[in-house]
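Shown here is one chain on its own, the form predicted on its own, set out as structure tokens.
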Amino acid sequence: MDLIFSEEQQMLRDMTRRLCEDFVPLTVLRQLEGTEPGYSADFWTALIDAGMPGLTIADAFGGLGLGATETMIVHEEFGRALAFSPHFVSSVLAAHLIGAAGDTTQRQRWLPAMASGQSIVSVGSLEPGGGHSLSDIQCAVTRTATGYRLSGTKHFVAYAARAQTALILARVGTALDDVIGLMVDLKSPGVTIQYQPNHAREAVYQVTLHEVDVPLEAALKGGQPIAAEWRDAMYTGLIALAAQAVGGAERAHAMAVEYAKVREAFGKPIGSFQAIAHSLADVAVDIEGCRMLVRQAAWAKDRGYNFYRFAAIAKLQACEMYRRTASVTIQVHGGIGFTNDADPQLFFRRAKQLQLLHWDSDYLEERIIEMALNETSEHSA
């Protein structure tokens, strides 16, 4: 298993890091938090100029056609910079779903516009009072003479106020997998969008759908269930999210190490005390361990192996590690680390957000156990 980056991959990492440093330093992040549209327009334009929105979209649709490893590299840098943008929800999650479940006309309609950055497509899956399982999706859809009529509420729909369209998951039957995907124009009558407060102060919204008419051609896979495609898209997305956690943890750890070198107590840098030095050393080991988990998941995905368990473990472990690292960083900084004037709390809040959204720890543990038991059963048979 070769996990060493190629020269081209190193160039991609360096370019992404420069873009983040130039356009979204932490001072800019502070200005963007809780605002509309919630990301730097200049940063998004720079990503478009670099071809980033089309990172994983096939070259036949104007994209770069790169794989999970390149996506991991880019999102690790996004995590390090806490760089907010629609890239994950539109260019990774929605693009994967449309590429896998869309017909030829739908792919030609959406993917080139998404690859060029002209269109932002969000995804609506979570619902009030529900969890991450497809069984929790209750957004109702009925057939009409010309298409579908949709009613329900979606929570934490990223960049919905700026996106032109959202891919909404809706239920058509009582079975677990009876869920279809509809491309909903967010300017349609009956659509209401409201900002939702959240840990990271990202641009996420509650989208209320009241008898929204959706044309027949807006249904992915001809209106058939897309449960398999949804799971594949999510497991693919977990790799990018885990990479964000690794990048954020590495930046937070570096911040703690630097502070421990200059902050003195009893006439000595606090980093010279074992309680702090050992904590920082433990965190450094945890970060490298999770980095290898993420790279292994990306490697397996790119080579066509069954990567689901690798991706789930990577996201679970990386997000828990990120939370611990951010907590240690705050503790090293002492009382000031908890204040809004200090930077550590930026990482702590983001760590918790990553841990909760897009399959939280409880749901990931269930999936990992399920896959392990199925594997054991297959081997026994």
Given for the second form:
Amino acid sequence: MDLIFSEEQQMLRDMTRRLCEDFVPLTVLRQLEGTEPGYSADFWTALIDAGMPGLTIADAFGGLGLGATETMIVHEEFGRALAFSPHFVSSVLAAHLIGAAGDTTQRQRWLPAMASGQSIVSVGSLEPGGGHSLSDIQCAVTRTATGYRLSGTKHFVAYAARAQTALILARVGTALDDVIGLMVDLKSPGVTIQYQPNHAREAVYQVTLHEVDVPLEAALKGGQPIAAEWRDAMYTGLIALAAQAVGGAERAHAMAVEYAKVREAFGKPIGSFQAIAHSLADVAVDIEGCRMLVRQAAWAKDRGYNFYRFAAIAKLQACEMYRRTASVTIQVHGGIGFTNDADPQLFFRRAKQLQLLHWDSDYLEERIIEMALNETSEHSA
Amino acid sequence: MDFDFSADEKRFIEEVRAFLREQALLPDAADVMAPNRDSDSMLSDTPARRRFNREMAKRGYLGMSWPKEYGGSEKSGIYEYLLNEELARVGAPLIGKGIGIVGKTLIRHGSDKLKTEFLPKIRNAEIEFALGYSEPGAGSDLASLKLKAERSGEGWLFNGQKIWNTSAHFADWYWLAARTDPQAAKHKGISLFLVPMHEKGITVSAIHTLGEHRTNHVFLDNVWVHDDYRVGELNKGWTYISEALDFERFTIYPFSPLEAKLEQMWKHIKTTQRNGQRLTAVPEIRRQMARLVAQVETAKMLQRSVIFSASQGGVPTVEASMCKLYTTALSQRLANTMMDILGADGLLHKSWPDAPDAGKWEWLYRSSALETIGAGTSEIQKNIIARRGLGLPLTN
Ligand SMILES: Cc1cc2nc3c(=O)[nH]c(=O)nc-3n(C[C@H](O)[C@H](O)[C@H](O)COP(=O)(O)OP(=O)(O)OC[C@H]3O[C@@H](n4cnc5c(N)ncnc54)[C@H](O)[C@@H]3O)c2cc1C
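Moving from the form predicted on its own to the form predicted together with the partner chain:
Below, the chain from earlier opens the complete complex, with every other chain and molecule after it.
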């Protein structure tokens, strides 16, 4: 066993942390929250200069070709900074799907532009009233003479006002997996996008598709279902999301620990009361466990092992841990913790959003129990 | 043994409900009754709210437990409790600081001048108060408050700051705790005063919260008030503050909002399908709901225990701490469970037109974070239970 990061990996962490500190300190984040496009252009430019949008895109397409461990490192730092950017949706999720389900032309068309940060590609999977299962994808698509016609509503589509294109999951048949992926130009006739005010005040949009015509070449995998690629992309993405939770929780916890040392009540630091000390110790245990779970998941993925189970467990545990950590952070701060001016609320809102927005606990628990019951057959829902 | 309310108490509940049904039909009702926003109506000043409170006064609902000589009806405190339950159920402003803390303290300890000046106005809902207790350095450890009151001519000169003074931005009068003897032990050098909120030298600045409510930071710079506005005896402030907390045990923990939230959860669960299955048929949701039903019933029992003891003339300090500790944590669990049930949709803010239940749960998830902090944190409640209830030798 060797749990030490390589020198390059450590440098990647340091660089990411510095970029976050320089471009998106919490003072800047506060100005970005609830606004459009919802991320700092300077930060995104700095990420582009560092090659970050192409982090996991193969070097043949102009990316850095790095793995899950590096993605985890970068996203742990993003999480620590609460940094908003299209990196997850475009460079992790969409890039993975296009890489796995795109043909050569599609990969040539999209990946280099995404790697260079020229193009941001969003992903539309969730629908109003629906959960995370593919069965809840109701967006309807029909074949036309020249391509496809798409109708339906997606919501929580990240950065849709800035992304030129969104990869839309749409249903072509009644079987669970009859879901295809279409690269939809968000400027097409019939597309309307609307900012959705939300818990974390992240730039997410409702995208309404009304008889939108999409050319043939916009369908990934030649219009064949991409359910398997979608799952693989999500499991891969879970590692980055769980890493964000770990980074955010570490920062919130550090704030609470620091506050417990300096805030006094009854003539002593509140950290001298066991009620406070023990609750911070409990959180430390949770964080340590999750940090290791996420690393294990990244390692397994990079080794080419079956990592789905590890990734699901990491996301489930890390998001619940983050949520509890953020609550404890508010509680330890007392009244100040409940104000908008203090920082704990930023973490509190991000934690719940991270838990519910992508493969929530309900869905993950189902995946975990299925995998535990049947280690050999991968997935059925 | 009888868990039921008496016939007269039940009649009173029906009377209040009828009154509230009537009020709900008025054009300004939405400003007064906001069941989706717990206490919104109480934390901001609207013409509707003032009108509503005057209407309550006309019905004789303000000061029910006060002695007759001060215009009260000498009813048991249980009626005020029952009234607050019904008000809380529809999200209307509760009877609170004026009738309870200020009024009852003045009745017991105030000079004739203060009684004459304030009691009628309180009873007629013509006056709003802000409580000036907490300070930046004195929250859980309230007795260490520092705001200075120094003798100056026939009155007192105040210097210092207060924080978390909810409603200070619209209140008329300030119920202020100040240090009058810096030499004495911390509990023994505090006095209470009534100060006009608009007095020269008072600056009120807004603090905005995660619950989208406003509370305030208040600065006092050479604020002068005549000695007539000192409440009760000099340096007895801590005793009065603690005593007033005891009056409040009757009224501050309405249980009906929890019950109403549970009802609203049921409504969603009964009318929603997931993967072609009704939510009422999903085993995990059934179990979660069963747990909440049982826990809400437990909260109700903890609260009945407080009310019963108080109605017998007891001072249920430990029971009240138990009730607050359990209920506030339950309220957070309930909000979290509902967020989980709603999934991503639950993240939509109330300003999104299709947010489930008008964004109630997303808001509640945020706003309920205060419950385990305000009015004595959960840690402080546990200390009270351990020290006063169990006699444990706590060292802090
Ligand atoms: C929105 C809001 C509205 C409010 N309204 C009013 C109002 O109108 N008027 C008013 O006067 N006050 C008001 N308060 C103040 C409220 O009562 C205090 O915030 C509360 O008592 C906690 O005090 P604090 O914020 O100073 O936290 P602290 O006392 O600093 O507590 C910080 C942490 O230390 C813990 N702690 C402290 N002492 C101990 C101990 N001995 N053992 C174990 N743990 C301990 C606490 O539990 C908490 O977790 C309000 C507060 C808020 C946030």
